[in-house]
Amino acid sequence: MNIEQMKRVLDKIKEYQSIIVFRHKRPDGDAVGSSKGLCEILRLSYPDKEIRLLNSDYSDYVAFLGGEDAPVEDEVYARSLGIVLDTATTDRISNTRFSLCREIVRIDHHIDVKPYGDVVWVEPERSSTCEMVVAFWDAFRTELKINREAATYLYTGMVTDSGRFRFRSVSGDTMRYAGMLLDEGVDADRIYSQLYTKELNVLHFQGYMYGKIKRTENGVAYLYVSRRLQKRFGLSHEDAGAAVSYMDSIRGSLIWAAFIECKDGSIRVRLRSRFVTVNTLAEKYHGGGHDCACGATVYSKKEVKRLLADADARLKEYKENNEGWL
């Protein structure tokens, strides 16, 4: 924890009688929850300050947390501070119009490839930002307040990013900070149920895939989901990119990807992995993130195969040099 950092912060936030607070576009629980969670803790500590949740998309996933604020004009965005959220590059963030705040505060636990920000405060080894924006809370618990609503919003981005706190970037501090959130009155029950019930139509996709699933001759498993199936099973793009958690607990296979047409032509990957790191190998197709979980995106079915066999090289080499993966 870097206690100087987390007080610059602080300090920056105080300095301003506008602030307004972003997040990466195509969000995940955690860039909701964090976002969300930590704009209603502000507005409970600073009740005098104009406090905004601006962006240009959302999330069908998550959307049981609530919307987020209304358009404002260029001229409040002049005169605000910016706090940007788990979001690794600019190019990432979803209100492009963030660049006319007067400084950027960053916050994340993506590792950081391309540095921005006035104030940063990155830690890569935390399980989400919304456990930063916990621990945040909880070193300062003398001027932040927090309730039970705030609580649930960083509860749910911790339970998304965690993979329900079965990932490696798990650690007691994760369990310690979503007990203190639980002790706020958090309904766990609802949020898993919101979470993780699915539609009819999405359990039969699911069913239907589990018969398509493909394993590369070391091992890396995979599915494509084209345009087709997309729409002969009514999904949503987070539907369908759902289908990388189909692929999970296969044994052998420690690195799995998931392939997603998307209406503009191009193909977005989801790479997931258990002990391989990964992250370099989705930054080599245009994508990035944490070792073990992170995105791309290619754009034929050409670069899809390249994508295969660097993993299944790399998935190759992992097993002829390592032992305890099994």
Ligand code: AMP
Second form
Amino acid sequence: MNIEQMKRVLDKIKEYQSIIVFRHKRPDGDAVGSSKGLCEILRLSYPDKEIRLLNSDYSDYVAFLGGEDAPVEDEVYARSLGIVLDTATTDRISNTRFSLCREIVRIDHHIDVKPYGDVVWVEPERSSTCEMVVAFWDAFRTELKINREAATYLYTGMVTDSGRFRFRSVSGDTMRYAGMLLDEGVDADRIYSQLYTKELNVLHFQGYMYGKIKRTENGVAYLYVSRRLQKRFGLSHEDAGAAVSYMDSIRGSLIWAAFIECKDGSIRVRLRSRFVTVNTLAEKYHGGGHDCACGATVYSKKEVKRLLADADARLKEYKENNEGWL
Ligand code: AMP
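Following the display of the form predicted on its own, present the structure of the form predicted together with adenosine monophosphate (AMP).
Entire complex below, previous chain first.
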């Protein structure tokens, strides 16, 4: 924990009357949870400040957490502190007007590839940005307030970004912070129900896709989700992207990838692994992210094949040099 950086973040927050909170595009539970959670904490703690959450795209998956604030004029941005959460690079920030802010604070658990921001607090070993926001509140409890609503946002992000508290990034701190949120009255049963229930068409898609999983020579599992398939099952882009999770428990397939055809003709890659580091692979294909959960974009089937060949070589090398993998 970097208390010095946390203190600098708090000092910056205190300096400003107006604060705008941002997060990454195609938001996941952590992006939405951390941004909404921090906003709520700041609203409770500083009722006289103007706190806004302003982003440009939304997520169906965590829509149950609620919406954001109404757009404001450029003039408001110009006098505001911008706080960007859970976003490794500026091109991934959902609201491009973030750059109009007078100063930027960045709070993130992604690996620092292209540093930005006036005050930066980055801890890549944290299981989620939500965990960092809880740590922030806990460190300054005498100053910052929390309630059940904020705790619910933050718990949701912690749960989703840690693979339900399963990933290696989960530490004793993670569980202690999650416990603190439960103490605030979080209804975990309700959150899990929101996360797990799905429409029947999506379940049919899932059943269909299990039969379509392919593997490379050394065991990289993959699925290709064409636009045609997305139309056939009536899927949103987010529903289609969920296909990556269908491959997360195949023995010997330590790397897996879902290729999702986008409206603009590009192909979104969702890349996952256990034990093996794959973010360097994503970086080679216009992407990035965490060691074992990252994303990229490719523009042709040829590039899909090339990425799979690279992933296959990576897995081969890993299997040859490591024992005890599953
Ligand atoms: P996703 O598969 O979209 O859930 O992404 C997994 C992780 O990789 C997230 O932390 C994203 O922020 C990151 N990521 C996804 N796509 C990209 C990209 N094109 N460039 C950089 N990071 C990405």
